[in-house]
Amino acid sequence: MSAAPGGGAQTLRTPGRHGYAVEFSPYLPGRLACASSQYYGIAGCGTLIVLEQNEAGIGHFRSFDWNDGLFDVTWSENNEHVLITCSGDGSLQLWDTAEATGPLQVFKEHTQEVYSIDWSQTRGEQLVVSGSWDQTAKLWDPAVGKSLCTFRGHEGVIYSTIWSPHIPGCFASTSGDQTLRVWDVKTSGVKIVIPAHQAEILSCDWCKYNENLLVTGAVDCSLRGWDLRNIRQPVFELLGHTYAIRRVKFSPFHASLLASCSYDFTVRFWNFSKPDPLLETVEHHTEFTCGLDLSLHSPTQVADCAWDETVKIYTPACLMNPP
């Protein structure tokens, strides 16, 4: 793997590995993880690639192989060395970057591909949620060897499961059944069902500044904002992508700023409070752009990954002088 600066972006090549997800460490400013798969995730194995930034660019810190494609990754919120990936064989893997060995634990309960994994960010709980093509979401405590609860209700594959950063025990999910759902782990049931798009919904995220605001990204190329207090229609709609939106992330630093990546090879930055919300379009990949994250440590730093076998870290112009 080689790192090369180019076009303002630091690039790490991942030969033979197609990127599905990337996430900055919540603890170490220069560290990030990428979940990747061989053969576009259709066959072959997967690799968790842990990267480190230094003066020379992005360096390869450690990698871990799994015998099926890896589709998502989440860092532990209570141990800077630990992360969890999820894969095409229906399992979750718990890794320790301080140990150059196989997974600490493997959790295998889902019956189909696990496409989404997220570690709770609210204080006082160490819970992980996974979403699968078996139409279920599962709740895990990494210290317990089996799932704590299974959430049923979606009528299509689950593509995204994201914890609320505000409300303990609350997460959202999106699905091929065209709905956004909000769940409460205390009741193990769905709280809210929103028919958010007339298309499969591949991604969602919670606003870091408003506990009632979520955004969805769908195969219909649109992003829609939802206020949980009034779900009859979206509070905003963002148009511009030309193929399915694969991932969407709210900014940790700006209340009305978000980013999205798409199968149209682009990453777009938006300010949904403006009459002309599209701030910038970044076109530096040559394949489906699947992974996207905004740094928790730097207001200007973004990472993404794509099926073109690269991970990129960069500063888009619109974040240099944010709204």
Given for the second form:
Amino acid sequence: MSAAPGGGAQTLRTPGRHGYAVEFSPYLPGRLACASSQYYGIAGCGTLIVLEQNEAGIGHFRSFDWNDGLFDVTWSENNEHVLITCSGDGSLQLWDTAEATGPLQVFKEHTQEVYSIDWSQTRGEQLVVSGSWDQTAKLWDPAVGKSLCTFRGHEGVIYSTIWSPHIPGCFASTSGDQTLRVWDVKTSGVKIVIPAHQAEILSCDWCKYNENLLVTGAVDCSLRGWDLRNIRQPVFELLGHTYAIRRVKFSPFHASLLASCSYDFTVRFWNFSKPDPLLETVEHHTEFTCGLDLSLHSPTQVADCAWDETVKIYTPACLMNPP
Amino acid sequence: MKRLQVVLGHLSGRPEPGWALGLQAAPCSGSAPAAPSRAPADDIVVVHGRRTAIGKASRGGFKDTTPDELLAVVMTAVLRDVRLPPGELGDICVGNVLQPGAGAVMARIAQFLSDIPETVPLSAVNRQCSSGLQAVMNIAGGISQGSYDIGMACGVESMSLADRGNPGNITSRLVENSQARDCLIPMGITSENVAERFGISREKQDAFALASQKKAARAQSQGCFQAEIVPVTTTIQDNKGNEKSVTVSQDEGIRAGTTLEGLAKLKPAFKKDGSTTAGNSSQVSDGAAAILLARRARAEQLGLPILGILRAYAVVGVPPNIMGIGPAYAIPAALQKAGLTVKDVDIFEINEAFASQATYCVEKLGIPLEKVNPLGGAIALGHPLGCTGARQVITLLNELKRRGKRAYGVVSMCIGTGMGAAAVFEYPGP
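The structure above corresponds to the form predicted alone; please give the structure of the form predicted together with its partner chain next.
Starting with the chain above, the whole complex follows.
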């Protein structure tokens, strides 16, 4: 455990805003977006904060306000200035950081809170998937004003929707209905439902090195790895968090490394291929830790955000000496 | 307020030691709009299946046995094995090719010989070489429509006793239409067409045939077919007309001593300078098979075993003059419906009508040879036309069960007059 992480965290305060999600820009090293909400996202408005990090520290680049809480954010894969957020009023907002104000577009179709948004990283297609508490996921092409497709099946609120980095048109979702589901946007055909936990599942992510491997993080405090070729039981289970796991991300640089953040205020780093998988527990937040991302540009850089009104960028000790 | 309740709900979880037992993985139809969704309770499951040994037509143990007798043996065995009262059946469908009208009368007679009451209905179906699989699909369709919860699908053929050359009453106008004309091309010639058009050499065909014989011989010697074959005691007549009782419990077509040299010496059977021989074609055979299918909820309610789950089915059309390529088109269609790829499937039971077409399909789809017909195919075992599809389903699921882990398998075949059929099954694990 390390109370003071290896790299020494750089902190940006976000007064009056409680962080829900952070995402590194795929284009500009050090640029970071944070989706945040007033009053812990229970009420009030939301703010998209774009940060810039350099040797001097982290600073504000831009902020955009929305009149409901913002719960997730994703960067465009075809324009370095563009991002999309999703909010409690059921809408998505497309923002241009080159402009000082307002969303360029708003997509309002979901009928309840939208809790996840993800821009596909694969191939020529520019597809975005959103997951909502109205129990549907929707497929969007930002160039088209309305959704292309609606995916029904979940029997609870959807918390997480993530594109496969390998399989074109394939995404995973997790829900309060205790299932992980895998969808294919090209066929309306049969996909997979995995009753992955006996608790609400708040997050999932795809391994960047194995197209069949997914991880889920749930209210039962466990992380479980799933091989889509044999879904009867998890291929690994990681225990250690003491409250619900809020978000989980695989490393872009190490095949068996992943990170998770939790209502227990910690961020934990894991190597699921090791007999003793917990590499490190970072305890630098004083409230629920909801946002987490691993940099695509630097193998050691991590960002997270919490309801303690801070965004932190740091290098955990375990990444100084990669697994 | 909902958001507060949701967050409070997240804080209710406590870490549990170990991981909960009783989790079940389920396939999902949850998908894009309008796709029909099927709950696991509505899965179509294979409960059980049995078959006769496959006899050599005109020379083997079943040469004088009528198809209703063969059928009655397997119908009776399947119901007896799982102790299902025959009146529970909602419908029976029998695949047959050579009997008049697909053997509808013969099959109903077999039903009564099996002590299945007259209150259980029956139909016969003929989709040529996929008739046995089509019977499975017809019963599955009835279950998924909600017409009934349990049904029996069968396949039967006596090639010994049937009239094989008669296509029925056909218009003379067929000469004006090339596709119509091609429907009458002998199957052996369609094999030659496939071999020529796609460059499947005689050597490749013979090597495929040899592998089929070797795999079947090994499977037979290891008793792999024992669980599925019902021994049949019947009579045969010698050439003086004397009757004698025989019990047939082993497939008769398998030749353990087959060699590449022996196969290479055989003359082309259908065409001078051709490459299709008696050794690299399916054998002419007699046999029957029966499969019990059910809606999962009903099977569980009755405590019936679940040997497999039907995941997808596809049937496609191809040109009649190269009908053997059917599986190369049907298999991808069925896999797509199941949301699977070739990589996800452990066993492909592809009917070996001819080594030419089977080799073509396997190469075209890039299926690793070790996944194809691991217990041999029709070249060694024989191909009783209407029975084959049902026989393949039984052999596939028994082999997946023997391997003991959850896996997917595919049953596929080419179909005379230009079609292919394929079905995807899942073995759910022990």
